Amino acid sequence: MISVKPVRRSETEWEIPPSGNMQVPVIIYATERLINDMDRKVFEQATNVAALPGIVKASYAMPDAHWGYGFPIGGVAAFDADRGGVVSAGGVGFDISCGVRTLITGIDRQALEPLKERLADELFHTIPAGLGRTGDIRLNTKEMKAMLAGGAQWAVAQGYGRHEDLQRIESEGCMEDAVPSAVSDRAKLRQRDEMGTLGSGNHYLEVQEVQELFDQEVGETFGIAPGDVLVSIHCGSRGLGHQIGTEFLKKMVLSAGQHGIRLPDRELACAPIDSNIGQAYLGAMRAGINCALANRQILTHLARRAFSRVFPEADLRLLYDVSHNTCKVEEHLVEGKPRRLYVHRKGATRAFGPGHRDLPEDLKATGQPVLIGGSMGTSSYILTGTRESEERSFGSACHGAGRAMSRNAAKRQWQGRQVIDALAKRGILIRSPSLRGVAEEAPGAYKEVSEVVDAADHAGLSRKVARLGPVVCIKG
C-alpha cells in the first residue's frame, strides 16, 4: 500500500513519483472531484504496475480509472521488449477488445418518436442478449478457426456487412499475428454458439441522439448533427476472451519464478514479451480481439436487419469501432526517439490525433474518433484523439464514466423495474431479459460522465465532438 497521495502538476494532472520497486512514475490525469472520489486501490494498482520490468515512461490512469484485477481499469501502460519488458494479461482484463463501435442511422429524432416502441421491439428480439444467451450462428473448428485469424474481416465475407465497413474499424478489422492455436478448446468451445450476441454487464446496445455539437467542423466531417440519431454498440469477446484471461493468468503466475520476475500483485502476472508463454498469450489475445471485432459487425449486421423492418430508409453508415482491453504494438516517440512499444490498455481507448498514419485517409484531418459510452440513462460522447494525447499517454483516453459502486451496492440501492420506469418517465426505453442486471448498470451506480469526458478534454487526451442521449438501450 502506498503511503503518499498523488501531487498535483496541473488542474488535471497528478502525479506519484517513483519511490521503492518502481521504475517510473504514476500520472493519473482527473479533476479534483475526481481524484478525491477515486478508490486509493487505484493508486495502489498503478504504483504496482510501475515497478515492472520494462515500462516505459509511467504508468498511467486514465479520469474514468477504478479498481480492477491486477492493472486498475483506465490504466495504460508501454513496456519495451529489448529492455526486459513484459506482457500482463491483467493488463489486457478478461473481456479481451471490449469495444464500443458507433452507427449514423440517417434519420433524426422526430422521425424515431412516433416508432420507438416498435424499434425497441424489434432490436431486442433480433439481439440476442443476457448472460449464457446464444445466437443462431454455430461455428464448426474450420469456421471457428477462420475466424479467430480474420475478425471482422471474416464477418463481413460471410455476409454480416459491407466492405466499406472495415476502413473504419481499428486495425481494418482484423489483428494480425493472431494464434488460434494459442486459444484452448476449453475458450472455442465457450464461443461456438456466441457469435452475434450482447452478453451480460455493461454491455448495451443503444439508440442514441446527438443533443450537443462542441465541434461544427468535425461533426461535419463525422456526419453527425444535433437531432441525428445513432446507435452504438457496446461488446466485446464474450466468453473466449474471458478463458483466454482466465487460463494466462495461471500460467502466468506459475511461470514468474523461472523468468526472475517478482510480482507486486499476483494479479499481475506477467511474462517476459519474448518468452515462450508471453508469445503464446500474444497470440491467443490478438485472437481475441479479432473475436470481438467479428462479432460486434454480426451485432451491426443484426441491427441494419431490425431497423430496416421499421425504417427502411435508414442506413447506419459505420462512424467508427474502437477497442478496449488490448495488448497493441505500436511505435512511440521517448525521449525524442522512435521505439516500438506494447502498449496495454485495460478499460482505455486508443486516441490517435490528427495525421496518424493509422488513420483512414478521411479521418486523418479530425484525428480518431473516441467514443465514450454512457450507462443507459447518462450521456454518452463522441470525440477525436489528439497529438498531445500521443506524447502524455501513448496515445490514449478514458473508455467511460467509470463505475462509482460495485455491482453488488448498485444492487442492494435499486431494482431494475425501478431503474426502468424511472427512466420510461424520462422517455428513455430499456429492453432487458434481467431485472438484475439492469438494478447493477444503474446509471446512479457509475461516475459523472460528463465529469470525466471534461476532464479528458482539458488534459488534452482528447477532444469534445459531441454529446449524445439515450433513447432506447437493449441491454444484457
Given for the second form:
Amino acid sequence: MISVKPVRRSETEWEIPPSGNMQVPVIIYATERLINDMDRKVFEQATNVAALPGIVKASYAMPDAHWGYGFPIGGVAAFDADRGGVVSAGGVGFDISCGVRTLITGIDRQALEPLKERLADELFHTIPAGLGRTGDIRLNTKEMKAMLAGGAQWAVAQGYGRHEDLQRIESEGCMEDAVPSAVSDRAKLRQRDEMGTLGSGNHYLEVQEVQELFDQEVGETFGIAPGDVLVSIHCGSRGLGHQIGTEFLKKMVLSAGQHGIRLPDRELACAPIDSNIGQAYLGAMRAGINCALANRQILTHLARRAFSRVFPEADLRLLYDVSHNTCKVEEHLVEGKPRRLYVHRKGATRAFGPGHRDLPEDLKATGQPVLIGGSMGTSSYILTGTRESEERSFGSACHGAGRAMSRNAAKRQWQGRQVIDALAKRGILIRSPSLRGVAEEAPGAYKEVSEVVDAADHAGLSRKVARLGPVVCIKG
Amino acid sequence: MWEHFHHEADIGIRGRGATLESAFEQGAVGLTAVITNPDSVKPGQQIRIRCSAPDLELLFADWLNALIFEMSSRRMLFSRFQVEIQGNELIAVAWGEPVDRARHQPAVEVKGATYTALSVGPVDGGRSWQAQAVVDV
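Form predicted in complex with its partner chain, following the form predicted alone:
So here's everything in the complex, that chain up top.
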C-alpha cells in the first residue's frame, strides 16, 4: 500500500482521497501538530480499512488515533450489509467493549481530603485489581448464559447496583441479540472467576475532582460542579472478550479467501455480515459487550460499598457508561437517506448529539456524555456529543490520549516507587499490586490528552464540559 | 535469545534460536517477560499444549495464544518450554508455577497475540530462526 500524506480540508480535518482499492476516502480529525506527530502507520491502516467491502462514506480516524492492529486505534468505520459489508474482529479489538463509566459521589474535595488515604485503602481492598486477582463471583453454566444475554441488566437483577443505573448505559445496559452459545467454552472458562475484576495495564478505578467546568449549563444537567468528587472506572470484557477476539480473528483470516476477501493485512480479518461466521461473531461479540457491561456494573457495586464505609452519606449516581471497542447496528443518514449500518469503533467513543432517540430523556437536551480517560497523574475529561458528529463521524469522538512511550522505555525511565512518591507529593494516591506495572503506566509515558480533546471540540465531534484531576487511583 | 520490540500501543516479542522450535520457545520466554521476570518463575509444574494452523506464522500466534489461555485460566506463569513442530502441528510442554503476586509483581496481563508484525522464518543467512508478533496488553 502506498503511503499517502493527508490533504488539509479545514483546520482540524484531513483527507486521503480514494486511490487504488480504496472505496471511500480516509478522513482524519486532528490539529496540524497532532497529524504531524501521528504514526504514519495510522494513515496506512486507515487506508486499508477504506478498501474493505461495503464501507460507507469514509474510513475515519479520531484525533487520538495511533498505530493499532489492522484498524488504527481511534478508527471508525461503518459497513452496509446490503452492499456486501463486513464485520471485523480486528475492527473491534481484543478487549471487546472496553470502556469508561463515571459516577457522581455527592462528596466534595474538601470532605474527601482528610479521608482520602482511608478511601484509597478501602477501594484497593474491595476492588480486585491486577493479574492473578480473582473476583468473588462464580457463575455456573446457566448463570454465565444469563449474564452474557443480559449484561448490566442481569447484574442489577442480581443485586449489583440500581435499576436507575441502566438508563445511563448505552443500550440501557443490555446489548440485544447477544448469542451466548456463540461464545466458546474456552472463553467462558477464562471468565470463570473474573467477574467484577478490574484487570491490569491501562485499566483503573480513579477518584477524581472536577477541576474546571467549561460549560455551566451542561454541567448542571450532568450534575457536576467544580470541586465535586467523581469516580471513573476503566475496564472491559476481561478474559472472555479477549478469547472471543482471539478465536474469531483466526476464523476470519482462514475464511477470508472463501468469501473472496483479499486482506492487505491479516489483522484486518473480516467476514461478510451476512455470512455464518459474520453472524456468529456478531452474536459472540454482543455477548462480550454484555460481559463488559455486567463487569463494570459489579465494580460499581463494589465501589459503592467501599465508599459507604468511609462516607456513609455518599450516594454514587451513574453519570454515564461508554464503550470504546464495539460494532453496533445504528441508523445514520447517508446522502440524506437513513441507512442501517454496522458501525465499528476501535478505540473511539460513541458521541450522540442532543435529541438523539437513543438517549435517556434527561440527557436529550445536552447530548451524550463522552468520557475521556487519563492516566494516573493526567487529566480526564467529560465531553458531550454533538449533532455535527453524527454527520462527521457516525456520531463518534476520541477516547483517550494513547501512549507516547513503550512499556519497556517507561520501565527503563522510571521506578514504580518513584512514580508513586512523585504523585503523592501532588496529592495523588496510587494503590497497585505491581510496582513494575505502575512504572510502565507512568503518566509521562502517555500523551497529553488536552490537545486531543481540544481537537475533538474544534472539529465538532464533541464539546468540552469538564476537566477532572486524579486524587486516588487503583491500578491493576 | 528473546527480545521485545517497539509497538506504539503495546509490545512486540521476538524469539531467536538455532532451530524453528527454539525460536518458538524463546518467543514464549519473551511473552512471560512482558508480565514478569522469567527467572522469577519456578518451573515446578508442567502442562501440555497442542495447536495447529495452516502456516508457521499463524502457528506462532496460536502457540502464544494457547499460552495466554493457559496462564489466564490456570492463573499460572511459565518459564521453561519444549516445543516440537511437525508440519502444521505443534506439541509442547510448558513448565511454570501459580502466580505469586508478591514475588512475581505481574506488571500486566496479556489479552492476546495479534497478527501485527507477525513473522516466522530463517535469519542470518539461514543459520538461525526468528519468530515474532505484537501482543495486546
